[in-house]
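Given as structure tokens, the chain that follows is alone and in the form predicted alone.
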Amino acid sequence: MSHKQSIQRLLDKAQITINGTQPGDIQVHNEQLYGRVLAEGSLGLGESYMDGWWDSIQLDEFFAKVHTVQLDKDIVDKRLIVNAVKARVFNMQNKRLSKRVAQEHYNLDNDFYEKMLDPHMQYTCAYWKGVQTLEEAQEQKLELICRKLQLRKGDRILELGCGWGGFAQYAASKYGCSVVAHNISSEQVAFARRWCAGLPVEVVQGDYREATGEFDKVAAIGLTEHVGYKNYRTLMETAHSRLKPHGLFLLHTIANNASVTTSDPWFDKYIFPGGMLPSVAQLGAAMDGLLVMEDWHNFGPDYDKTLVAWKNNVDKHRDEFKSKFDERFHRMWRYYLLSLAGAFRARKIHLWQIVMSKQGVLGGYESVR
């Protein structure tokens, strides 16, 4: 049997056809492609991509199909099974390691960012329970993370991961709070002290393992895909030794339906280094013993939408960006923004944010949806 005649019998399980002309179907300008996906799996399939190798009518479609009949467990990928051993052995998340992944993707362009996200510059899930554009979705969630942490007036807030401020700016702004925000990134944290200057908000460059103080609330939003499941615990442990007694946590992360020890190798190399995705069995054992799980709230099916829209002002903003980034960058962000939002809409990955607390909230937690 030849490479394209093994690789179709796969592509038949997801009713995806080689030069097809239906939603999902590819188009394959390179016969090497089926050799090299064979051999190299997952990296093989993204730098394929990347070098103009294929294409698909809909990308987005394409990776839901795969990842609905699980494809990705027909082809040993050998990296996986390294990556898997170094992280076993190795703290691939330690202080050193990771900052790699705010050097190689945080640090890209604040300007890039800026023309693909929101006003309030959100580079996680948006919200978009009864509202129609980006920037209302966003400001929904912000809305909603405020909620669900109870906030007050004068209540002093520590952010792990603050990405480029825009929590801690509306917390401040719109809810009269104090914040301390810990980011190891540069390009981010000098953009977040600019936006919140004159509001009671501190932005330290800093590892979240670095926090110190005491503080009513806890928030690690979109941090957790960075922790690594060496360090899961240490994060739980981080929050509750930084929270008042009976003060909240919520964290706000990507997450996996299985307990993983490493990334998918495309991801590792082009986009998050040292990335990976907890399990509802991962975080349970982080926090137990030492957080009361109050609610836990899975919108997964938004991250899709966000995805797609997010693409969209890349594409809207390209001829912006053609001195800086090339045509293989733009297919990379393509593959990257579009094979997650197929990943989403399978319900392979979800999106959960989960409030804790500190010796339980007295009366009980009423969740807000």
Contents of the next structure:
Number of protein chains: 2
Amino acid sequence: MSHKQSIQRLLDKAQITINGTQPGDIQVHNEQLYGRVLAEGSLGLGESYMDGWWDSIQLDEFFAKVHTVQLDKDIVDKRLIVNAVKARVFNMQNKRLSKRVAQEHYNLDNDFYEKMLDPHMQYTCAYWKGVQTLEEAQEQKLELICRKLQLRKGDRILELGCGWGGFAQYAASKYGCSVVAHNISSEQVAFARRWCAGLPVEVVQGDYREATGEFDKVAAIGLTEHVGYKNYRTLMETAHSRLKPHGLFLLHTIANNASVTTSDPWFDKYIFPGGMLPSVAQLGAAMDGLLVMEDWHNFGPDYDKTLVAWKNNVDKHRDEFKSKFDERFHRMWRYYLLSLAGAFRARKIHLWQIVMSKQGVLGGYESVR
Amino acid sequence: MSHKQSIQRLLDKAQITINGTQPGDIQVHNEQLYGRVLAEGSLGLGESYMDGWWDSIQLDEFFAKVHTVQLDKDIVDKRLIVNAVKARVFNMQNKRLSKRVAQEHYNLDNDFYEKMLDPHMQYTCAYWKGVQTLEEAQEQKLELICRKLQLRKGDRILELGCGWGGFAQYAASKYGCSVVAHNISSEQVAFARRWCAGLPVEVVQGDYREATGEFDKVAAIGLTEHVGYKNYRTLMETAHSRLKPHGLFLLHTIANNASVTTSDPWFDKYIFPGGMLPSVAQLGAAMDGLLVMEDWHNFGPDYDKTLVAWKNNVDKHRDEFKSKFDERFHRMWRYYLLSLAGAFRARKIHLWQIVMSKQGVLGGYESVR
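Next up, can you give the form predicted in complex with another copy of the chain of this protein, since the form predicted alone came first?
Once more the chain from above appears, this time first in line as the rest of the complex follows.
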């Protein structure tokens, strides 16, 4: 059987046709694609897309179909094995190695992110319940977090990983809270400090493990994806030790249906070095006997919508970034956003908000949706 | 330091006074209590209560105070170690040993349970949101489960552990579903068959592991507390293998804040032989890569109210059961209900409803509260 036949047989399972015309079908421009994917797995699939060897009428739908029938499991990924060995032997997200994602991803270009994101500069899943635009959905997500954390005027909040400061700015200006936020990306820290000037927000350029002080609330919004499976317990311990006795901790993260100890090779190389998605089992072990699990909310399909909205914004502003980013970058970025969207659509990965308390909320914690 | 002084020192931490007059204070009728508790831990505390050696103005509040300061950790419990070794070496909840709890607890006396419980014969946590009576709260719990399972006319439901058939009766009569229910208690099975006569409900006297067939929905309401940590994965596999591709599984269970592999010695001996409460980590490992976690609801404080309502019913009907059950049984039962109520009040233990799907609900699962 030729390489093309092998690939076609796999794609048949997902009802994807080579050079077909349906959403999710692919157009192959270079016949070497088949051998490259068989040899290099997910890394080869992504790199050959960046190289322009293939396209899809609807790339997100291609990935939704692939994940629905778990096609990714059919191709053994050698690079994944290399990553697995590295992850077991080393702590790939220790304080030194953690900085890679800041340097390579978050420091990329604030202007570019401003065009891709909403006015609150939210680079995590929006909450689309009953609303239509990215801006509304991101503001609603911020509101959801504030209500879940039961924010009150004067609350001291510790934020672990704060992006460009959107949540800190919102909690301080709308709820009258003071915020200490930790972030290792110099570009984001500089942006957040400018944005939050005049508000009771302190932005610390430092690792989440270095947080000190005592707080009413702790939030980790989009941090957990970067800490690595060896450090989930450390993250929980950090939140626990910083919380006052009756404090609450909200953890917002992309998540995996099964426990893994590796990153996807393509994402690890091009998008999020050291990134890794936690499972229920892994976060459960990390909070075991330490924090009380009060509420666990899964709204993964909202990330599908969010990613598609970001992709539309990038397309809209593409010409403005022509001189900064070449065609290969643009294809890489589209592949990143739409392959993730497809994985959320297929429910292979999820978005969780978990509310935990230090001692258990007396009388019970009321879920907010 | 005398035994009494040792105990008083421990109780001081929880602000409990020997022979005091505040809720949670204790009255000691036999001074040998102190030595017995130090030697025998939780088993000695419970048995000495059954023997009438001590009382409390409010036994549930005594336990809430004890658990709030984690006093139970201060007394090393030898019996617990014996149970731990037994649990590691044997599967204490294999099909043969599982029958103990049916014979000793659930077969006890249907008349007695009818007086203690509500008209739906619900022997699990009620849902008190916005309602005042046990009957309303139990009906609301049934409704909550039906709505979370998105029951539709014609749905085939598998129930693993069905008590006296209250949920099966409700789902069949109110929602037009057909139910196959598994239970190992002969008394409960006989009761459920009479109750559900004329409805599309089949009550199987058999272990949950023996379930066959294909179903739209699976429910395990108050079963998990009996299956033991070695069998959590088997429970998830049973639900997974019985579900149709787009099926939902609702698991309703009492739960623990930390992973354990043993039972409390007093509860194991007198109330639930082989009983054990799962943690997030344990259930997470059991569902890993198998089922999609769609929603996780913690309403433990509602069990505090439920247990107190049961205790009030037992007190109200006490004279009717004088010839059947002696004073020692009555004290044992009160100790069972109120010590659990206190543990829920202190948020040491929890009540979880987890909704899982076989493949992930496309477009997302909407939480119901």
